[in-house]
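Coming up is one lone chain in structure tokens, specifically the form predicted on its own.
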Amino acid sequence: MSNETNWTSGLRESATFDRNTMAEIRRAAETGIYDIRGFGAKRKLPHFDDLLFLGASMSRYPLEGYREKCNTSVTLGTRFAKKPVVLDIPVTIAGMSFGALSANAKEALGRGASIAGTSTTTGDGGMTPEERGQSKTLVYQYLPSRYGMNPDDLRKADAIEVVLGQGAKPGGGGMLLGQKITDRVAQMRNLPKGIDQRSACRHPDWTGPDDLAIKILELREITDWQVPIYIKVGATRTYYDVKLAVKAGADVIVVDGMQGGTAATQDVFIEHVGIPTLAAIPQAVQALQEMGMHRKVQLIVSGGIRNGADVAKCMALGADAVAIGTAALIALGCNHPKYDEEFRKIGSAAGFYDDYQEGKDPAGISTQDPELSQRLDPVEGGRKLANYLRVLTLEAQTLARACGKNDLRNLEPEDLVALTVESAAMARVPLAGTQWIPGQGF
């Protein structure tokens, strides 16, 4: 029965037990089991398409677009790194695991990134020679599981990003089903093969800020204090989290908000645990603020990140860079309409399909199946991640040489306004039309 038919019959859907609700209301009641998924929250949030550019005009001079140039490096790391991490553009990319993704999903995410001039990230774990190889700046995620994880990889990296949190489970551990644990990824990760595993919700060696203090000075050791060290949370009490992890003395704080994606867990925890994205970051940047590190200390910003706009305006509410997953798995060729037959097959289609957990991508992304995983090719992958973090970054200069900006960092809050009251107390920018930033007075 079509909607129409429904409305001129009279019948009318109830918004709180709609399809989507009472389908998941008799799941649950077949299996006794809750929902596990990939992918990030599905449902409407607060986010940057809340938010415009005020464009140059009388009072603002713009930039030419082909004769000045708009700055996009960055250097992170610089507070206490003897080598900070130098990228071309503000755009990385952000921890997935060898594992959660195949072998050749990481290499071709380490050709992107080096192509483009930026970093990778290796997630849970450990370090594969094939993203090591191919990753001209490779960061080295250390995680409560440890899997993986030895002195001689932390050598070998360009940064290590501590990770308290993700923004799609903070304050939970990642999973990763049996069917995805094949020799060698229960080798990296010293699991026996086939058997689901949860990483742990907390590191097991440290309780508090303190500890973490102690911890970060014997990375810092291990590695001859050569590499930057980044504190990663999920979007939660951000102001708090971020003096803190400023007070353990981390060179770059990491805030993924829960727009981020993952590879397996509890849908109750996607969609019902953090704060978005647009709503963390200027928690962050006050923090930093107050204690006089905005800037010192680079702040990186993930979760939902999609296009250059998302990106220029990250940067426009005080973001150093910013970090993508699922975008940069959807360049590689996740969720492609090419496979919408197979995903059918599996009970989903192209652009729905989420159950990464159980290994079957037909596009070859986040699989341990070995002929799946044949399909994406690392060096065609590759370009395309490249060709997508090239449009980014041309997206966002031309947004900040439309503000009279040369210098993605030079963007700032004053840029931009918001189209409803709750992105304008979120982001703590005007209202569009008014002066009027709720909360703030007028």
Contents of the next structure:
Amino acid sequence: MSNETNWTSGLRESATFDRNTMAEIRRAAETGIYDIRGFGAKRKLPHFDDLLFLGASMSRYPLEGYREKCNTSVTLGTRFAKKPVVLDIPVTIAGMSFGALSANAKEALGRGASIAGTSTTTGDGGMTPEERGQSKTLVYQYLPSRYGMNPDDLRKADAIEVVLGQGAKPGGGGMLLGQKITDRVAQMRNLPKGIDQRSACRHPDWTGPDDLAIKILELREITDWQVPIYIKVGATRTYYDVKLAVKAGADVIVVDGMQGGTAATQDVFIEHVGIPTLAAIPQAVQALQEMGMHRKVQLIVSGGIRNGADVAKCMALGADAVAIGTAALIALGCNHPKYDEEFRKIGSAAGFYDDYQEGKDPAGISTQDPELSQRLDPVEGGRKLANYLRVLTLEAQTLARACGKNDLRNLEPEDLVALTVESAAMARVPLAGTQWIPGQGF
Amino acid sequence: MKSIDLAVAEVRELNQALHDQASECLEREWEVLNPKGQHNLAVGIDQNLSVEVRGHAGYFCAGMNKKAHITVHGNAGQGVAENMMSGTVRIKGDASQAAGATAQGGLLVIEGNAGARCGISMKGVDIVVKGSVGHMSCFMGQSGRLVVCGDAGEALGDSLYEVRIYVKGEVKSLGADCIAKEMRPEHLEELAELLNRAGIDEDPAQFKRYGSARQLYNFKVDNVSAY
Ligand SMILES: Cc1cc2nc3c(=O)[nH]c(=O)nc-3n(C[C@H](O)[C@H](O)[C@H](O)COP(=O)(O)O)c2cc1C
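Next, report the structure of the form predicted together with its partner chain; the form predicted on its own has already been given.
First the chain shown before, then all remaining chains and molecules of the complex.
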């Protein structure tokens, strides 16, 4: 029976036990193991689409599209580093590991980012020469697992990102299943080939913010105070985490909301831990403002950023820059419809594919299979990513000019209104057409 | 020998002076006076230097060391020789927790005792402890060797990968997937060589060997209680 006939004959699907829920119960009953997958949260959440810009009219005047400049460049790490990171655009590429992604994908990310004038970031598993070679500005992640961590690479980095957590799994460690552990990945991580690799969820040699302050000093000492040190947290108790990160000595804070992508995590974790990106930004900004550090310690926001409107909204709420993961992979060809038939052969479909952990990605991105990886041409991929980054920037500029701003960072919460009560409360901007910010009185 | 007195100089000056030797080595022998438990002493060295720290060191002493031979004539704080790549680090006194964490090469000798999580996530280093080690030592240890001449605390070698652990004294308990293993001639030989390199006079035949049962290498439903 088709869906249509189900409906007309009065059959009713349960909202509680919907088809996805039933399928998951059957899957759990068959396998006895929780679902592990990639991608970010798939449920509907309050998000940037729930915000709108108030363009200029009588009380504000706009800037002319082609003639009047709207600056997009941003400098990150001005607090302590001798060499802060200077980017042409405020959209950076988030940390994604070699291992989770193919070497070609990492190279393509480096190429695209360099053409567009922004940074890329390593990930769990260390720095590859392809990536360093192709990335003009490369941020080196310092993760709990310390897979592939070595002082030579640390000294080659343009910035260091101490990862405490990710939005997709705050409080959880990483996972790289055996099928992706090729000789090269195994060798970089110093583990046997083919085993399921768990990355620790806590750093091995420090606990708590006071220890972290000493750890940051160690990293600064090793790199002679040259490069900025970022701290990345998954969005949960963001207000407190940001305060502690500033106190621990961060130059830059990266806040990753619950929509943020991952290479492999339990589905229950992705969907049920953390707070939406929208809710995290005002908390982070409030913490920075209270410490007199807003704009002095820069804020990078990630988790579900897809277009220039999302970028502009993040910045209006007070971010200095954003980071993208999933969207960058889609720009390279992840989930591309041209591979639909092949996606179906592995039990998925183009647009639905999230089994990054399996390493069978027909698009050649989240795989270590040499044949599949060949499908992604790093030069072509880099060109597409650069195009996409340019579109994000142009879109954000368009919105900023419409609000009369000659710099993306001059966008402000006052330029925004919310469509729903939830988003108004989270983003702390008024419900459209009212003066009302829930939780802040009239 | 070049002497840096931390009663007057900053840790920054010490580390910069040691780093400056990486490109052109003008001085091989170094001495650090009045360390007084300061953190991050002699971190990130990338040269075949000899560094004598005359007193106690705080956190992360000799962190990420490459090639240098560093001796602490006192106790060392948390994370001594963390992520060391090569060279030797010797602690004359005791070491706090996470000694040799994630270290990938070289030799770490602790002449006293080591605290909890000694050798956590170690990735190729050799660690020889003359005294005892605390709980969760060698947690998630990936490769390299850990030798303990005294006793080991609870949950030794929990979630172990390929590290070989040798303990002479008592092991309070073994962690998940860590088991006692047979001492074969090649192990006696390997242990004798390690003890010799560490300059510790012990009889290899008195030690027991522990390693991974490799049951948790790939997820199996039947092991669910161990996860
Ligand atoms: C394939 C993949 C691999 C990732 N690997 C890492 C990693 O190694 N370290 C890390 O901190 N975050 C990792 N992330 C998370 C990203 O850095 C980033 O936080 C997230 O992708 C941002 O959300 P978005 O995907 O919605 O843009 C990964 C994400 C993806 C999609």
